[in-house]
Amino acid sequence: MIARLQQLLAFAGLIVIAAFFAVATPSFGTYGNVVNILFSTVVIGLLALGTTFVIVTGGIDLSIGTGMALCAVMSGTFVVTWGLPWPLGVLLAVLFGGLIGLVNGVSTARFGLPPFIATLATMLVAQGLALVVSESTPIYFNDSPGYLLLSTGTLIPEFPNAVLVLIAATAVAAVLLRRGVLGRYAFAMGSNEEATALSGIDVTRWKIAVYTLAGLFTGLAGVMISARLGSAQPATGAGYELQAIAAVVIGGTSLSGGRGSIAGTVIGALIISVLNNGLQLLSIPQEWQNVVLGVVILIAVYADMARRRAVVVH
């Protein structure tokens, strides 16, 4: 009940923020700008979808930002450098993201490393590998128009394909979290991991599966951002992990695990995109945009702590 209330508050917050910017700047509410907001939500949204599963288990994944950049670079390597057909390159890049997630899962579930430390190490490794593989230079997809259309193309007029990809990924994630075995076990592990193990569930295997799934979403985000930019930038991912985690928390997923929803995560991602877009339209300097985002994150974390205290009291 309290979790649903926080989700509703997040949605109300989204409406209030959007209404404020609509009044403050006339161009905010135009169709083109709304599509632009949805377009800019794609990468954060995809990362946040996978992160939701991890946080529901009570874990954290700091590697998604640089992991995304590495997957983008690997996609460029497969398609541009190796000359593979772009659909195959996309598939391999997404699977490469799954491999990064698998490493995180094995490190935390099999070897017992704290998720913060394990994924911090993976973050640094991914950051270094992205620079090494790309030789610190962008990889351009100028000769792969099909790859670029994956993001900027329009199956529906004036509606980027990237947004359709996010909608499809959201539907898959929602079904997996609420209807799938993986989702049920993720909630169980986040609520009480010891009791879950005593009930006969292979916690190690399912936690590895959760991190691997998050890695697959990271790989897809890497493909989408490189398709949008028209190039694989090795330093693209810095800061994305914080925005994705913020989106998850703002949407009502508890950092202590056991509670969360995909709908809330999407609302959180939209709030961040609306804030970024509105502040840019108002010509607010980037440093002040970071201040505003930081305040929003603090409010979301405080709300999560208040919710946990309320649950304990009751």
The other form holds:
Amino acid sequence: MIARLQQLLAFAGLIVIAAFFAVATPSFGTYGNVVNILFSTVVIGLLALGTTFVIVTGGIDLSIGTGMALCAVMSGTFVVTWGLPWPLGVLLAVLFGGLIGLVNGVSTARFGLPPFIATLATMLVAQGLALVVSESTPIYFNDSPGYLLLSTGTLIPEFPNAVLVLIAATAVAAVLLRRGVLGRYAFAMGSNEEATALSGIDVTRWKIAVYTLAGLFTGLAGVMISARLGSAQPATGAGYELQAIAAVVIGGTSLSGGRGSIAGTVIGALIISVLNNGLQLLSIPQEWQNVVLGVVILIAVYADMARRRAVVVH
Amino acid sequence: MRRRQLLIGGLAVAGLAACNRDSGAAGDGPYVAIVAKGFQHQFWQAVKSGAEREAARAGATITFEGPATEKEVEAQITMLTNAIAKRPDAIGFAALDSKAAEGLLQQAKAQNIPVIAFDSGVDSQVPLTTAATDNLAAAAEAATHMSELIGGTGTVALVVHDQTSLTGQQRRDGFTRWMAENAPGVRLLPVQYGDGDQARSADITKSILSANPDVTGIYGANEGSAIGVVRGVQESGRTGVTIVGFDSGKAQLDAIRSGLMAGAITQNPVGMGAALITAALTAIRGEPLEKTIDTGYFWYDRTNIDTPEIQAVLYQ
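Switch from the form predicted alone, shown above, to the form predicted in complex with its partner chain and output its structure.
Let us now look at the entire complex, which starts with that chain.
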């Protein structure tokens, strides 16, 4: 019920912001620009989907940004360096992301490290490994046209495949979180981990599963960004984790765990993209774009807290 | 964020310590510790190779360090601290923040370690010389070609990597000033900044094209920006936009060969690395140095990209 309300609020915010830009600049509402916005949401959106599960359990994953870069590099290694067929390379890269998530999950669930620290360590390891594996050089996918079509190809005319991937991934995530056992336990762990364990649920195992799932989304994001850029850029990715977390929070998922939704996360990611796009269209200087985004995050978190307080009172 | 940088700094210390052992084992020639701005661009690899080649020729030993990204001023300061602590015979330094290092540079001076600045100037009297590209002049050269290519009239956009570093500022100002003074028919859009991140620069480019259907030219001020602009134009499906870039790298060379990009300015990073070492060795011998060493720049496009003169300065 509360999650539904928060979603509605985020959605209303998205509509208001979009309406403002549509009035302020004629090019905002054009089909081409709407596709631009969706396209620019893909990578942050994928990262935010996986992060939603982690945050619902009350955890955090800081490794997704540089993890994404490492997965991109691994994808390049599989497809370009080893010459594997690209669909196999993509699969392995996504699984590699799962492996990174598994490490995070084991560190936090099995060995009890605080997620903030465990994933911070993974973040650094991933950044380093991405540079080591690639020898600090971008890996180019020029000879794998099929790989590049994953992002910019158009199964539907004038609609990039990357956006289709995001839509499909969103559907999968929504089903897993709302209807799946994994989602149910994630909410339970986030609300009260002790009670969840006492009710006979293997908290360790399911928490590892949640981080692994986030890692799979990280792997997919790595594939999609390298397909878009036609290259695996080993040094990018730092900072992406914060944008993804911002999207999740704007979408109404509580950082203290127990509440959240995939729809909210996608709306949150869209709000960030719409703000970036709209402010760029208006030629607002970069520094002010960041100020606006920061204020939006503050409003989202404040609204969340205010509502929770209201619920307690009544 | 701060915690993260400290940790990266810590790792850097470990890395430097490892390097120090290597160099200690290497030999008796002069030792030059080089702290660069980063290593994510091919540019730095080329500077490094130029420095290594010149050092090998002169019998010197070098270490070459840089933070993981060109935003990590604090991490770079830590690296410089450690470089000084190793008591090298000279230091080569490319500042991420031209003022932040002043205290450390004074400390190097106090210990009689000569400092050679490279790539971008340092706001300090300590460096004996600066081996760098004249970025203002190089950006003006890019503007000259842009104006020529679009026939001296039209709307031109700029995607620049950042507004805090000297290179970002000079590559922006050199371009805009030349246009203001020499091309009255060219209208410049407000400058947009993309951190040199390809995906971000591509998104910005698409926004610019949506908002300004009359854009005839776009200038990308470094490797990541320029490649991002090419991607953005490609993704938008627009044709007839003249793209002028800066730096090189494989993606940019491909774009120029295929005609997606009209041309670009390349610096001479290999020469910069070599000039850095030459200057450092001169300083170690106690001989005087000019205040600046202009390491040069070149305009390259489809017509001259494969000439030996240009091939020698491209980095990929």
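Take the two forms, find the largest set of C-alpha atoms that superpose within 1.5 Å, and that set is the rigid core. Residue numbers count along the first chain shown, from 1. Given the structure is predicted, the values throughout are model-derived calculations rather than measurements.
Peer 1: Check the Cα of residue 301 between the two forms on a core superposition and give its shift in Å.
Peer 2: On core superposition, this C-alpha lies 2.5 Å from its counterpart.
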